[in-house]
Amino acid sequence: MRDSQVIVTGAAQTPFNRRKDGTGFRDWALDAFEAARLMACLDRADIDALFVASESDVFSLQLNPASILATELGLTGAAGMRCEAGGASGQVAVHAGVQAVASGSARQVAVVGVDPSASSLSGDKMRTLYGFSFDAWTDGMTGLTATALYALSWQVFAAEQGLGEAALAAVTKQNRGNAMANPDAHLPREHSVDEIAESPMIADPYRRLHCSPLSDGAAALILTHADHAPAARRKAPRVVGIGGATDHAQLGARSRPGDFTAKQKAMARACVLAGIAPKDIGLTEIYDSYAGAQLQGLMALGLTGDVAADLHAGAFAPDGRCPVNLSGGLMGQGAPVGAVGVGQVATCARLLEGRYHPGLQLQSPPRYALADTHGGLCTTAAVTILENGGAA
């Protein structure tokens, strides 16, 4: 895909938060889609296909969201498909849209990610439901929680890398701090180390402030073949690499339970398509469902060879060599699960094009950006590489 003609002509999202205003997933999807469509300079009739990312039918009580949203968005007649891969649902929907445009089966597609993850069920019910995101027989029905499984994996990784509570606090402080300049963020916070250390323990060593919130919201993209893009949008960022992979669903079946092996494989596949190496990535939106997962992901993606040293040196800070989660990530911006991967690509595209929030926009956008998402305990991994449309 190094000569890819798939460009991101439209990119938008709603605020990610807990909705208490009587609106629902249809409203949020429409808001995000309309903003993306207007940015793309397209009419509804120009859209050939709709790909909807929604993690669970239980959240929306809608078994066929693609057909419903085709009606709600005014896209009746377009092809419709629902994409689901746990936390990776949004990124998988992006991949489906990219493949549709690259294959020639569609000229313009809409990708919409949406989930009412915060307002549909109680916290206890959500924890039970997320246990079924792993193996329902061996994990979910035994009462194991997502936090406990992530904590076990982190303990192995942290011991191997020489990381401790200070590393978790650094990620929490940076991501929530970045979110303070993001008007769409759920948890913009300026945490102190003591505040983090004193927050309730959930599963050792993860405390409440090391965890991402449950959020409501939507994100949308318009992916267009360059030959059919409006003149004003032909320099928009291009999708040059996509990659996916899976791992054993059971943590105990993995030879290296602290490593995100599926993410490593997904990244390698995306880099081959893009014709680049991980060192060429200049900014990243990474899946930080927990603070430690961000550091495990950075290592798996090849963005660091010594995560402890690079974290200490500020390599992933907003002014570092590879800024990570300028949006605030899941921990700061929020996590309406189906919208996460779509929102990550939207954020990368807007940053590359110089259209992001003023307090977070890089003055000199890099050539390449990476959006990274996974489902389960990195059981399903999916990554997307974008290239700056103005790059030589």
The other form holds:
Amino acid sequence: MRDSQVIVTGAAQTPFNRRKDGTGFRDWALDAFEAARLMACLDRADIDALFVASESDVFSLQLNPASILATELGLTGAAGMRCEAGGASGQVAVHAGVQAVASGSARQVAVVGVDPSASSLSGDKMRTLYGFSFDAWTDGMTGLTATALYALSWQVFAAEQGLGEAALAAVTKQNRGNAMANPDAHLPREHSVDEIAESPMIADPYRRLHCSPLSDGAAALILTHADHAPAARRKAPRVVGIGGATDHAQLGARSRPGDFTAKQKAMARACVLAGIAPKDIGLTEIYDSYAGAQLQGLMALGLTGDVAADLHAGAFAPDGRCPVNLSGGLMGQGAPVGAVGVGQVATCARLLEGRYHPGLQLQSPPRYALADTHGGLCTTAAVTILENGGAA
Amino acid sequence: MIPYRLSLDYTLHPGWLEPFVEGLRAGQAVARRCADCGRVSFPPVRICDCGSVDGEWVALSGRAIIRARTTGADGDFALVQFVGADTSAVVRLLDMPEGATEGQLAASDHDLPQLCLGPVDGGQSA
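Swap state to the form predicted together with the partner chain from the form predicted alone:
Up next: the whole complex, starting with the chain shown before.
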């Protein structure tokens, strides 16, 4: 995809938070889609296909959401499909959209991610359901929670890398701190180390403040073939690499349970398509469902060879060599699951184009940005590489 | 906002995992041994990393070594390796003393196929 013809002409999201205003997922999807469509300078009739990311019908109590949203978004007649890969649902929907445009089967597509992850069901019910997002027979029945599973993987990784509480606190402070300048963020906070250390223990060593929240919200992209892009959007960022991979669903079946091997493979595939190496990435939105997962992800993606040293040196800070999760990530911005991967790509595109929130916008956007998502305990990984189109 | 209650009663079918599931309900570790390379997986892996689809069910002692453990509001869980298995497993710990390094597969209190590990011989583990 080095000479990619897939342009991100529209990129938008709603606030991610816990909605208490009586609005529902259809409202959020329309808000995000309309903002992206207007940015893309397109009419609804220009959209050939709709790709919807939504993790579970159980959250929304709406089966077949792509058909519902096609109607709700005024896209009746367009092709429609729903994409699902757990936490990576949004990113695989982006991949489906990219492939449709790159193949020539569609001129322009809408990718809409949405989930009511916070306001539909109680936290306890969601925790139980998420146990079944791993292997239902070996994990879900046992009552294993996502936090406990991630904690076990982190313990193995942390022991190998010489990381501990301080590293978890540094990620937590940075992501929530970045979210302070993001008006769409669910948890903008200035945490102290003591506050983090004193928050309730959920699954040792993960405390409540090391965990991402469940949120409501939506995000949307318009992907357009260069031959059909409006003149005003031809220099918008392009998708130059996509990559996906899977790992054993059971943590215990992996030879190295602390490593995110699927992410490593997905990144390698995306880099081959883009014709670049991980060192060329100048900013990234990483899947930080837990503070430690961000560091496991950085290693797997090849963005560092010594994560402890680079974290300490500020390499991933807003003014570092590769800013990570300027949006606040899942921990700070929030996590309406289906919207996460779509929102990550939208954030990268807006940052590359110089159209992000003023307090977080890089003055000199890099050439390449990376959006990274996974489902399960990095059982399904999906990454997207964007290249600056020269608009900034 | 409209409160809505939905109660679902599933009938689940474990399929090829039936020996494993029935073993768990009885407190027995039933593993899968690859017919080609001999690798033993517990929980069972259907298609071995060597590519073979052929295997046989073998009973392990149920004794397991604890590799990592997590405790908190979500419960007590561990990454363990059952003796005789080449893979690891994630289990719920039942009344496992702090510092225990091994345990024994325990039958679930519920009518569910749960991977639970209790103290060896029902007593203190060392």
